[in-house]
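Next up: just one chain, as structure tokens, the form predicted alone.
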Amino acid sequence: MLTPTKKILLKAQKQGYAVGAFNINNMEISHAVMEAAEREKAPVICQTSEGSLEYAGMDMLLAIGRQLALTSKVPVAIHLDHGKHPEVVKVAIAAGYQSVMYDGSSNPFEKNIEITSGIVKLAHEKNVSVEAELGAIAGIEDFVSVKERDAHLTNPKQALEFTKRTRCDFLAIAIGTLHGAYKFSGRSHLDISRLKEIKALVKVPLALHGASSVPKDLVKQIEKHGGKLGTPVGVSDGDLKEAVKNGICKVNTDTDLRLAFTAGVRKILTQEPGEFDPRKILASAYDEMVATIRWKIKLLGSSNKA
């Protein structure tokens, strides 16, 4: 059922779990997200980045997501992820997204507040909720590119001031995560103490970006079937659980789906080199994605919360 993002996240905040926000780029990924959510009886957020909109078009992805949501038995919201350009965010608001993100984290603090406040005002007039970001998350994912030396963690007192002045509905914070598959050198480490400080001051639901786990079994499967990924490292299960325990209500996941998709495609093309039916090739990718999304939903504690 198509459900306001704010309603989904306020329930998660109250009950102490996090909702998976999965990036969709095509029909197969969208279907996989929905099947996994249905099987886990979990609320879910389907989100589109500016990169996915450039690839498939806003109308197409919104139509796919909306149709799947309308026929689903679990709460589903369609969300614009990492809107770096205000004009794109405004188009999404008009198009019928349940929520939009304006990412002004690369702007100076006052400029971020100014632009975010304007978008919040416009969105609230259309009953659309807004996610904002304070603190930059390093790495590369679609149109998000922040050099590690320029990345900074969210200041708790600034987070309080920012949410009060902008009236944003959710806040994406930087506590040490990175976009992409190569997040850390060695084990992940999130600044949980900083998260606790932010949670004590900020009342809106908190979002964690760059939070893919980069499952080792998917990496091994890709490499077994010819891929060469090197040494990717994601956010550990323990760190994610601690983050959710201490206030994170929305966890963005994109890289894990890309890895699952790639693992499935490489596997079938290696095991069945004569296969050329795209439906069968994509079915293998679909199965891997469903399994990965179900695992992530369980990790976040949102199974049976629909």
Given for the second form:
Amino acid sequence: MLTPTKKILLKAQKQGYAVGAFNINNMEISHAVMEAAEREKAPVICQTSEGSLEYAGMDMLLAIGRQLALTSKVPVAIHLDHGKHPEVVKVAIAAGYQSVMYDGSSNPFEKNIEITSGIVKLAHEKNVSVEAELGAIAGIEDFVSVKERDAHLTNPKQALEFTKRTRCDFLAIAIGTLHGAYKFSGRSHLDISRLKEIKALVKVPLALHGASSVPKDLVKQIEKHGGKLGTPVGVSDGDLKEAVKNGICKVNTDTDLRLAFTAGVRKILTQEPGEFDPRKILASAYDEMVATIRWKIKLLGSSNKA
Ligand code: G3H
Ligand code: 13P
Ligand code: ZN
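Since we've got the form predicted alone here, give me the form predicted in complex with glyceraldehyde-3-phosphate (G3H) too.
Every component of the complex follows; first up is the chain already shown.
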């Protein structure tokens, strides 16, 4: 059932678990997210990036998401991920998304506050909630000094001021994760003490971007069937659990779905070279995605929370 994102995340915050926010780009991915959530009896957030809207169209993805949510027994919200252009965010608010993200993190602090506040005002008039971002989602290893790290990762005091002044509903914070499959050159490492400081000051639910795990079995399967990925590293299970334990309520995951999709397609194409029915090829991708999403939902603690 379509459910306000705020309702889903406030419950998660209160009960101390996190909800998976999975990026949907087409029917198969959307369906896999919903199937996994149903089987886990978990609330879920389906999110569309600006890139996915260019690929498939907002009307199309919204229609797919809504149709699946309509027949689903678990709470589902449809969310705009990383709206970097205020005009796209405004279209999403009018189109009926449950929530939108305005990502003004590349702007100076005051400019980010100014634009985010305007979006929050517009969104709240339509009962749409807003995720905002403060800090740069950049690899922790990109910073050579503590000073540089402090300048890029989310500053706890600024986070408090930002949420108070913008009245945003959720805050995406930077604690060392990075988008994509190559997050760390060595081991997974997050700035959990920074998260604890933010959590102690900020009252709104916190979102973790770049949270994919990059499961080793998927990487192995892709490589076994001809793929070449180099040395991808994701957020470890321990770090993710620690982040959830310390206040992360929304966990953004896209890369793991892409890896699962690719593993499924590569597997069937090499194992059954005579297969050319797209439905059978995509069914293999679908099965891998459902298994990966179910595993992720369990890790976040949101199974049986619907
Ligand atoms: O935050 C990034 C998501 O993985 C979306 O990626 O812009 O390629 O759709 P995308
Ligand atoms: P990953 O690339 O780690 O899956 O992060 C996705 C994300 O943050 C979408 O907003
Ligand atoms: Zn993100």
